[in-house]
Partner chain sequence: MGKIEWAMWANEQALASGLILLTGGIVAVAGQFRGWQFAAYAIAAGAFVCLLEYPRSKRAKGTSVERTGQYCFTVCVKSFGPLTRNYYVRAFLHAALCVPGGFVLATVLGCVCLGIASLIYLAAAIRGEHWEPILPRKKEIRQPGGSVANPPQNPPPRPPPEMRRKRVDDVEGAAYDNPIPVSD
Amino acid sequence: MGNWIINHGLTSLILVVWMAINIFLFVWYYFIYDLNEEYYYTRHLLGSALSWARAPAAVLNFNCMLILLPVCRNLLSLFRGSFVCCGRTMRKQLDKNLSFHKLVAYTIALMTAVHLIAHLLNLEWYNNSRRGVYDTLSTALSDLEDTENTTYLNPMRRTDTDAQQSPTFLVFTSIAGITGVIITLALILIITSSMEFIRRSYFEVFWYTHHLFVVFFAGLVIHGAGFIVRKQLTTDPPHNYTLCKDRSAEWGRIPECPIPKFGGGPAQTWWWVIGPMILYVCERLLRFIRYMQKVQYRKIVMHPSKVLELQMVKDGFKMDVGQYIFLNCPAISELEWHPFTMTSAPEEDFFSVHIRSAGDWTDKLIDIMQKLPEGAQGPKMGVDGPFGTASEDVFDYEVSMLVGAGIGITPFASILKSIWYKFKISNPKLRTRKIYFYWLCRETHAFEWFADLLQVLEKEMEARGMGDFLTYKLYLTGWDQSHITHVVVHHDEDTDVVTGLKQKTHYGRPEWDKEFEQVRKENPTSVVGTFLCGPAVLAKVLEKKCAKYSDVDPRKTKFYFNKENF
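Put the chain from that sequence into structure form on its own, the form predicted on its own.
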């Protein structure tokens, strides 16, 4: 239990508070519409479907207020800088921004479904009441006209249409109905295109449909102005429903029972979402300003395994280790922005990214770069960022475990380069005294572009008598028989046949229990930061190991798990 609290305590507390607010809003608004006297006549027409429609609407407003905040990356970077004094645990929550974004989105989808079903029932009750299917009071309430002296309760105003078509007619001729349809369709497209398979295989579909959020929010703000759900207004003399509900035939004829008046509103959704919408607009304006700033290519390199390296220069650009940027290439698409972790170090006078062929956009970019004449500048490139990630905190730990899978090595390239520069100038501020580095790859060519950096680090550590500072292990998870034969033949050589490094390549996957046990044994009183840039499956494994091998005793080893999310 103590290990779990170390890695998940604050996250769980935040989720409990968020869930408590959702439950409170649902229950509070449910009872407002279920018990308040001003909704007595409305409840008579609609029954409990009234409360089941309005309570989810309140939860929707709250979560629509939150949904944009986790993707305001400049705001998160500002907070990350502000939380430096608050400790790594608080900053760590900011790295879960996309997970929280998804959780809020699921809640919006669920509450939309409940809200929609309840209103479909409401339309049926309205229609039946308008046509006199129910009791005398329901008919009297539905017959109230919208004139100078009276106001209506039942929005189903027409009776000259087919009984089965009336609800449909109301949906497509009212503000609330039309915007409700638009909002629902936009939400369905956004959610379905956000599935993992779509994001990985058809990123462009995900990107473009996700921008339907503009339509969603526009419809959301207007939706409440339809005033489909109405309440009783105060009149002089007052209409007392307890006295008059059974005397509808005498409404307006006796002073004790004047004709009741009804009204809707005010629309409340915009109160909730206006702030986040303004913040998001500012976010996009800042992206546009950065897009207009000139970016020059310093070097374009094509590595094995279709990995493209871009070294770029931009005035005023400053970065930290492990940060990422968004790139936009108008020659491919003027609207698409794609995230890439930087592989350069802050000490260098340029910034670089390594881009693997992983979809239409990256394939087109690689194709464009390969066709360039030698020494030529590439196409115009828009750069937004840099933005902070979990890897920024790597030097806050005495001991760090860095785990990369495939191209997920990129943030650690930046870290290892920065370490090399820090050793070169004997930086006294470097508090990290040990780094364990693990890289998992499916094919041998993937090691080639990064092996040079490891060779330089290997020699630098030996020259300074710090050979134990960096322990690295490379794992090849895919191979064929010819490769095995080649390895066996050269087994006795001093350097590895795959990478040229002194550390030999391992075959298969790491035995994580063995690795964590070794790290704990070698660092019995340290705080160990475990950093991953890789698949979710591996993240679950490492997260469990961090909890398993952390000791509750503050004097002993503790593992903190951190994962790249962008």
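Could the form predicted in complex with its partner chain be shown next, to go alongside the form predicted on its own?
Since only the chain itself is given, any partners or molecules it might have are not part of what comes next.
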């Protein structure tokens, strides 16, 4: 339970607060339009559909304000940097920005649907009132014209259009109507191209269509113009609806019931969204400035299995372990930015990424790099970042269990290198005395560079007599008959046949019970931190094992599972 509060508590709190604000706004505005006197006559024409349209509008204002904020990644980084005082849990919330963005987007979609349906009802009922289908009061109210002495209530002014087409006519001849249609269309296109399937398979469709949000916000800001939602204004002498509602034939002719006047309010959405819109413009400007900054290539290496390593230098660039950057190569595509986790340690004087062939952009990049002559500088590259909460917790534990699955070992390259550098200079920040590293992958294809890194570390540790500082185990989960034959034949050799490392490769998935037992046996009194970069299923398994093998006795071994977001 304690572990849950540490890992999920603040997120849950933020979500509860956000939901509470939404509910409050909905209910507050619902009752304004449902109970206030100045809307009495409007309600007579529209019923509760008026409130059902205005309440989601308020929630939409709030959420449209919020939706731009989580995607300002540079500004979030600035925010994160200034939060050094407030603890990692606070800063880790900033890593969940995209989840929050999606949640707010779903809310916008839902509220748009409610708002739309309510307005469909409103338009139909305005139309009916105008045509005299309802009672005398409704007809009288709808007949009020837009002259000096009266001002209209019912926005449907013309009766000469075809009765069935009047609502459509009003929609397409009013600012609110046209902007409403355009922005809803933009929203639908954004949503259909953002479905996970499309995002993962055809990222460009998602990315370019998403820019329709510019159309969305432009339309949203003017959507409220046109004074369509009308309330009763005070007249002199005042028009009391309780007295006068049944005497509509006498309005203007008796002193206590002058002809009522109505007016609409100005557009308000821009109050909500102008701030975030400015922030977002600043964000894109910042990205552009960073893109223009010069990036020098220190080294370009082609590893086996088409893995490209780029070592680069940029003025003023500072990184922490486990962070990622966005790369843009104008020679391949002007507008695409792709994220890559950094594989270098902060102690090194360059930063590096390892890029695998995984799509159009990476393939073209590898192609360009392969055609470069020896020692030449690579193509112009824009670098944005670094982003992400640094995984500094790794250094705080005496004993660390690091589990990397598949592509998830990439941040561990950075972490392991950093740990080794810190160890060599006896950095006091490093409290780690022992590391257990578990590397799970289906096949080592495309990860030979990581095996090389482990080899180098292994040699250095042996040279210093620190052979047991790092214990690592590789688990190949995608083995078959040929693997077995290979192993049987080379059984006697000192180094492993697959990786060339001293530690032998295991086949299949690890038996976590055995592993945790071993760690517990070898470290009877330590606090062990477990870190995972891999699938969520594995996270659940490890969390359970940590709970199972932790001892209540504070003098004995305790396991803490850290839900890291790499």
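Values in this document were obtained by computation on a predicted structure and should not be read as measured data. Residue numbers count along the first chain shown, from 1. Rigid core here is just the name for the largest C-alpha set that superposes within 1.5 Å across the two forms.
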Residue 311 C-alpha moves between these two forms by 2 Å or more, core aligned: yes
